[in-house]
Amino acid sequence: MDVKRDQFFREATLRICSSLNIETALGNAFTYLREHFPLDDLYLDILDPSLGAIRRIAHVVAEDSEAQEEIVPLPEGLWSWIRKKRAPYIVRNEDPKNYISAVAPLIKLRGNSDLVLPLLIEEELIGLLVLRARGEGRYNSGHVALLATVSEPFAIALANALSYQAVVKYRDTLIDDNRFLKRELLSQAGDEIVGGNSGLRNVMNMVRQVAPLNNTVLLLGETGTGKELIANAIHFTSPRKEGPFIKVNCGAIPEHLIDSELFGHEKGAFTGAVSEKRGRFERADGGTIFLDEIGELPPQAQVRLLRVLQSREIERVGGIRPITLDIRVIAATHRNLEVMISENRFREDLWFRLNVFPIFLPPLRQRKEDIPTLCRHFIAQKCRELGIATPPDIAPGALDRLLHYNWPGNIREMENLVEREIIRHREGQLLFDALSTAGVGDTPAPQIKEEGLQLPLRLDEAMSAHILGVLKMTRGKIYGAGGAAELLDINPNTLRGRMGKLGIKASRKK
């Protein structure tokens, strides 16, 4: 480390300012800094107040190194501690208030040495330059003093990079808005798949494999995991994208109407059939039909669907003429169809026809790396919908609560939570403190107690008792907000059907 400080300042400055692309400039600086410091990895980070976390802007790592997490949520105490730093410092595991030890596993500090240079513009901390070397105790006071000489050029380089990224973001936003308007006009818009390059990477690989083909696809996953978005992606990246995309929620159609809705009917087929009607399958001719909640199909509709999958033909209700169709079928369910087969509630031969290419969508608790991105996406989306010009920031420590929550309602639950939080704290920071009261990792649910039940119960008895308990809570209300269907997370018509089979009669209590 025998180098004149003026020379070191000049050479380091030339390299960090060598390119507008911050990755390239950081790579050039890395090569030079390695001549004067123990150095295996080099990180350029910012303190992102919108997430309450450290977010990486650029990095250079040795070939055999594993990069740190791109987003590291900070406890509130550590956030304040870092923001007060003005001079370079060596990161030590044993800090007096255990701030560093709280995030040490996330930044993979064990067995490494970190030297941090705070980057300030007009006394305002905008980011951090982090030097990392393998082994502990690799940095000393001489390294700290030498690194302090280049704080200004690195801060200016970071500020320029952030400004450049903002310009590029505005340009991309204009391009995206233009594309969005075109898609809306053409009615062919597929929604953005957040996490397509991270938590849903395997799912999107399977989508790319199957989209160009015509075979049936079965989407499996819990409620709220985004099965409809994946169905959109398959259709709009397929050769059928110019054709119709017909969506059907099998659980939302009353059982006595489902044949007519799906397959159409001829004039006079039944009372009220005053004219012929094309069903959903006919409307999907030349395109794709998406059958959501396929497990809710009644038995007679399952038989008809099996014929469609076997021969690509349908017959309207009351008709005698087969109608040939050119369609692709995508089905989805959150139910375990194999269990339903064993209970004689779903046809085994239909299962084999549907299960040609199954795609499983992981629940949000299994793709937590997407939570920060999803949160920012929903904040921006909900602010646009609510007419809020400046999206609120996420409070320090709040992102940690999101990452440690189990998300029983998956992405749909996060979307609703973000909207509620924006309404509650539209002029402050988003705390997500409701998750703390629910308990980290817990799934809050209404508690229903039924007296006098003798265990074990038959399945129908248990289901009947549970439905009656929920109806008692809602005072007989089935539909709408706070109704029994919403509490049970089931379609109201499906609940009505089950109540009929179980002999349950509901009446509203005033």
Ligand SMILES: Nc1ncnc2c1ncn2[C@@H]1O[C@H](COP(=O)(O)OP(=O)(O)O)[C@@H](O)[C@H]1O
Second form
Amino acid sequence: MDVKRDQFFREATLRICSSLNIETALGNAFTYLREHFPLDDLYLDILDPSLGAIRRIAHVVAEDSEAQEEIVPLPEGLWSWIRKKRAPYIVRNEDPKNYISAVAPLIKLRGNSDLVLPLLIEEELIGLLVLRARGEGRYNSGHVALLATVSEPFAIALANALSYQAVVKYRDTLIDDNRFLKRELLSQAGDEIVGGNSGLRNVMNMVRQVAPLNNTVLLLGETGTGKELIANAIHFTSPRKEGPFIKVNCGAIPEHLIDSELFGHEKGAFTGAVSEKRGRFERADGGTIFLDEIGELPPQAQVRLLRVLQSREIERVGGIRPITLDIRVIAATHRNLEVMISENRFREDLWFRLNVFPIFLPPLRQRKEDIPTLCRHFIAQKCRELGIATPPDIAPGALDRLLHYNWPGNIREMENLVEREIIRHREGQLLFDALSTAGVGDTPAPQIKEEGLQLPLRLDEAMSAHILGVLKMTRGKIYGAGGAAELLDINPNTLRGRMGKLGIKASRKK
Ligand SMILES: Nc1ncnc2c1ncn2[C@@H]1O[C@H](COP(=O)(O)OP(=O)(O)O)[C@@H](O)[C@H]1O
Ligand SMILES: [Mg+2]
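Show the same protein again, this time as the form predicted in complex with this ligand rather than the form predicted alone.
Entire complex below, previous chain first.
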């Protein structure tokens, strides 16, 4: 390469690689190419085999010319002729076998000169760079030779632009999906908090105070009192509501996996770490992490969590650099952490960090005024879920039973009770008579007994029997193709929920 070509190569390469936005890069290249070629318009096309067409992905057009078609379909003959070209060529109206003249009007060939540079990656033609000048016969073999020097950088720039566009497209779809799913989750959660003006008035006042801030919140209260619901409410009324809300059930992760689950790991950090993985903390960046059942966190993990809360940095397992995070922490537990501290089962320094703004959710038996509203709320909700158009009435005296019960399982227990009651008495009235007889209120899991089969089954027994039958057919498989959920045509998570309520254990047979 002589000096002039060498410099041309360098300068042209710099221009076409000057921006990830291919339109900008092509604009920069245009200005430079103009110093060496007759040039009014510059196009970057890709060959789209699925369309049998040329698709224009970027162009720089001299002011006085018309905008071009974005997609130019090609006749079969021309298509294969173009695909055989490996070196730059001048397009002549009359050659070859009139292929070009077939599309000449489309690509506005007459009265213009076109110089085409095929762009190849690993021998494969991916696109074309087209230089155009007004007037015929403007390009010569000198131009062809000069342009040939930059075929590689232009091809690479085109390939990069295409993958960049694809990545951006995927990213946008993912962001969009994520928003959609979050809204879905939110509307599924029902978002309604019953009792915000009565039994939960204090709680809701505290939620309003704390939501706009960034501090750690500790939610205390018995199981089923609504800790998770409140954690959701804090996140979705906070300035972080567009960010992720990541839930971790600290009691549900096997101890040896807690570190990698929470903090992620690098590829090869331990046997089985085949690829790198972001932990839940990293996923919550820009949003809120909800550490549920924090009292179940093993001692080792408590130490590491303390460090994260102090530094707002995490380290992946096997990682070398700490990663700084912007996270709000909400923790919850039904345990008495002070007692756990005195028994050396929970670290006092961690408790100090968590206990900045404790919110206590009173048990249902201490806010009986909410019971009637909650009951109606769940009747309406369950009927919606079960597809029952006219909700059954509450039998006279039944509310009294609810008011005199002491609700060890709190609101979750009431939710489950209402659902069972609706399934039993959907045509009649809701009696809640199981409460007075069973005392503690927990109806045992339905069992189909031999003699029970002669009597008409209660609806929940029938449902239970049906689900068990289907599970037998699928050998315990719930999710996916051929799973019980698919056979029953309901959402797998709904099925799991229903199984839980009916006391059916999930067990997968090999
Ligand atoms: N105040 C409330 N209003 C309506 N539903 C509630 C309320 N409190 C709890 N629930 C419902 O009761 C169930 C249990 O609540 P959850 O937040 O999971 O309790 P916890 O985390 O304290 O065990 C959930 O289905 C939740 O939507
Ligand atoms: Mg919970």
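The term rigid core refers to the maximal set of C-alpha atoms that superpose within 1.5 Å between the two forms. Bear in mind the structure is a predicted one, so any value in this text is a computation, not a measurement. Numbering follows the first chain given and starts at 1.
- After superposition on the rigid core, the Cα atom of residue 153 is displaced by 2 Å or more between the two forms.
- Positional change of residue 364 between the two forms stays under 2 Å at the C-alpha, relative to the superposed core.
- Once the rigid core is used as the reference frame, the Cα position of residue 213 differs between the two forms by less than 2 Å.
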